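In the form predicted alone, a lone chain appears below as structure tokens.
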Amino acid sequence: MNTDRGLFPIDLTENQIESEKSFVKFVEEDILPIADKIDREDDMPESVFERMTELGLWGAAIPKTYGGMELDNMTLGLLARALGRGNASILSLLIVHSMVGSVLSRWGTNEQKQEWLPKLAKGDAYASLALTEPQGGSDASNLKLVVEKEGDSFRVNGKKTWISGAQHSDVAIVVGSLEGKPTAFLIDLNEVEGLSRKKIQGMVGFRGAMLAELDFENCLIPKSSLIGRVGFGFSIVAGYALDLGRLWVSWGCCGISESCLKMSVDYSAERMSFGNKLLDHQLIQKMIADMMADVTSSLLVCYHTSKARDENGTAVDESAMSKYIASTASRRVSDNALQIFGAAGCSESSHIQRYWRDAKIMELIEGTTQIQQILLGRHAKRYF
């Protein structure tokens, strides 16, 4: 793996550069080694959540003042591109965790911040985000896990799904319907009575991502764990957590890409078709073209959302059109390259196969395809 940036350059501090270098080499050295191994057995091992903490990576987005690395936009991109190219799920699993630590340094009254922020940026403690419902994923806001006051105490009812690292998560932002409107609160998962887990396994992609159903019935949390006011829950905490979350989700897509084409290039100028090597036959010459394009269209509009972000502190559009871009593009980058590989890519012993799985999973998450599109039609008058 290098970490050459593509047919068009962008332009990096020698600070960013050095970091890219530390991600690829340790995405090198003890992610891709057994990247096919966590998928195989739908779990994620412990060894990999301790060199994290070795090397202070889930504190790449938490601010110094709580231990954390405080990493710039960019550099935060490097590093989801760096985890896209050795195994998503981990990608999935830093994620969550950093936009929970994101959210609490934004919106968290001081004694969250405190309790929590140090021992997240150290990985003393891991965070899931738990907005997706059973009965709705991409209808996020139509909440149906209840909270109800209690006293000084607030009582909780109802069920999320298909949260990443809920499996060994030991906090969580939970948003839930308190007098009608969608609210925000941090739950210790391991101490509120009443919640139980239910391990999800068997997905198409992302098997290491540690999902599972959090189930919370008549739980008992305090009053302070409410995030910011009632009725914030939604368009601010989510709403702030979701735009990060595309934008790394879109430098993991580029990593996915990246790795499709450069494995698609190497077997196709080594197999022999017809009595010519792949890359002579123009239908290839014609998808590795394809498929560099996708790359290439990815990782500038990468770059320009984290330069946006770094320059004015927020970016709602330009992370939209990045998840939508980067997504779409892994999605045929990496069909492209399972074609050209053609069975050999549908073993266990190729990357290809899993990389085209994730792929596919990465249109889903912190909202679909469709939900981009939306979003994007619906803001595009700005523009014009």
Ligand SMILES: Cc1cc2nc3c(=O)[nH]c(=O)nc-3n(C[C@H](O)[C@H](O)[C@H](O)COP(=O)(O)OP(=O)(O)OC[C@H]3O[C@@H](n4cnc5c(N)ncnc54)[C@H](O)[C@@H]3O)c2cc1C
Contents of the next structure:
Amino acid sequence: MNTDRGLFPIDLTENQIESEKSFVKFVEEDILPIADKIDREDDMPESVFERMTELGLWGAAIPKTYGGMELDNMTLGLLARALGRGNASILSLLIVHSMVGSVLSRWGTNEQKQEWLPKLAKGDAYASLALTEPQGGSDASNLKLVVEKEGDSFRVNGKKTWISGAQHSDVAIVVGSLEGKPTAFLIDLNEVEGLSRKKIQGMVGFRGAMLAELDFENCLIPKSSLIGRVGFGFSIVAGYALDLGRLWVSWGCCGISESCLKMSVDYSAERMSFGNKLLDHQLIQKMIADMMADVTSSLLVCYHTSKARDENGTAVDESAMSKYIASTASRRVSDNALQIFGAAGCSESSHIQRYWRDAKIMELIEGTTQIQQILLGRHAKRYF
Ligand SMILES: Cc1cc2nc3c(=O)[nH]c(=O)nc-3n(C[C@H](O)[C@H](O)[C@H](O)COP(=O)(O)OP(=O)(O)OC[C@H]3O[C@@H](n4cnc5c(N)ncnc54)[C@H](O)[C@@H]3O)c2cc1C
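Any chance you could show the form predicted together with the named molecule after that form predicted alone?
Then the entire complex follows, led off by the chain already shown.
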């Protein structure tokens, strides 16, 4: 693995280049050697959490005031890109943790910030973001999890499912319906009585993302759990989190696609078939050219989205476009890679089959491909 930036190199500062080198070193030394084992065992070893704590990565998106690294959006992207090359489950755990950290930094009360941000930044506590419910994730504002006021507390009833990190997370942002309006709450999962967690395993990809279902049955949570205002849950809180999440997922997809491309070029330059190297066959060249086009367009759109977020603080349409381009690209690129590798790519000892399965999940999380298409189509008049 190297940090080449492809046919159209992206312009980075010295600091960003140095940071990227350290992320790549971490992935090469600590993640890639165990990446397939994590996938096979469908679990995340404690050593990964500890190493990320040592490197300060849990605080990547958290302000320095609370002990975080407060990385700019370009550097966050480079981190996601390196982790995408390593293991998508680790990336997804860091994404949801960071989405919670950044929502709290922006919308949390002083009390919520003081209590949770230093712990999240240090990796002394882990966070999840619980939006999806059993009846559907795309129609996320149609919530069946109900929250009612009760004296100085709220009573919570309902289920959240497919929640990354929820097997072990200490705290979660949970979006529920209060007075019929989507509203966000910060819930201490270790303290709340009446909550049960059901481990989810055996997914097609992201095997190691520690998914769980959260079942809240008559749970009482303090009034101080409210984030922002009643009705802020979907458009403001979840919207803010998804803006960051989509960008990170997109950069992670770049990592998957670049690894698949690099491995495919190396393999097809060696492998012989019909007396020629695979790379000398024009049908293989077509696949490689398509992969190069997908990698290049993904990287360029992610680069511009990070830049837009660094300059303007937000980039909603750009993030949706990045997610759309990079996730569909990584599905195609990993599919071509599997085709080029043949049976060798399907073996459990090959990273390719894992990239291929994880790339499919990338098309579902942080808004499916269809949801990005709907958002972009709805906003087309702004630009054309
Ligand atoms: C590995 C993994 C990790 C996840 N982690 C989290 C997490 O941490 N937190 C969380 O809240 N959720 C999480 N999710 C859930 C994820 O966000 C949802 O799967 C996603 O939002 C889609 O919801 P759904 O699966 O219920 O599909 P549905 O919403 O039921 O959609 C089914 C299909 O119909 C399409 N569709 C829906 N509506 C329309 C429409 N109007 N027009 C056209 N097509 C449409 C969708 O694109 C999809 O292809 C995770 C999922 C996975 C697989």
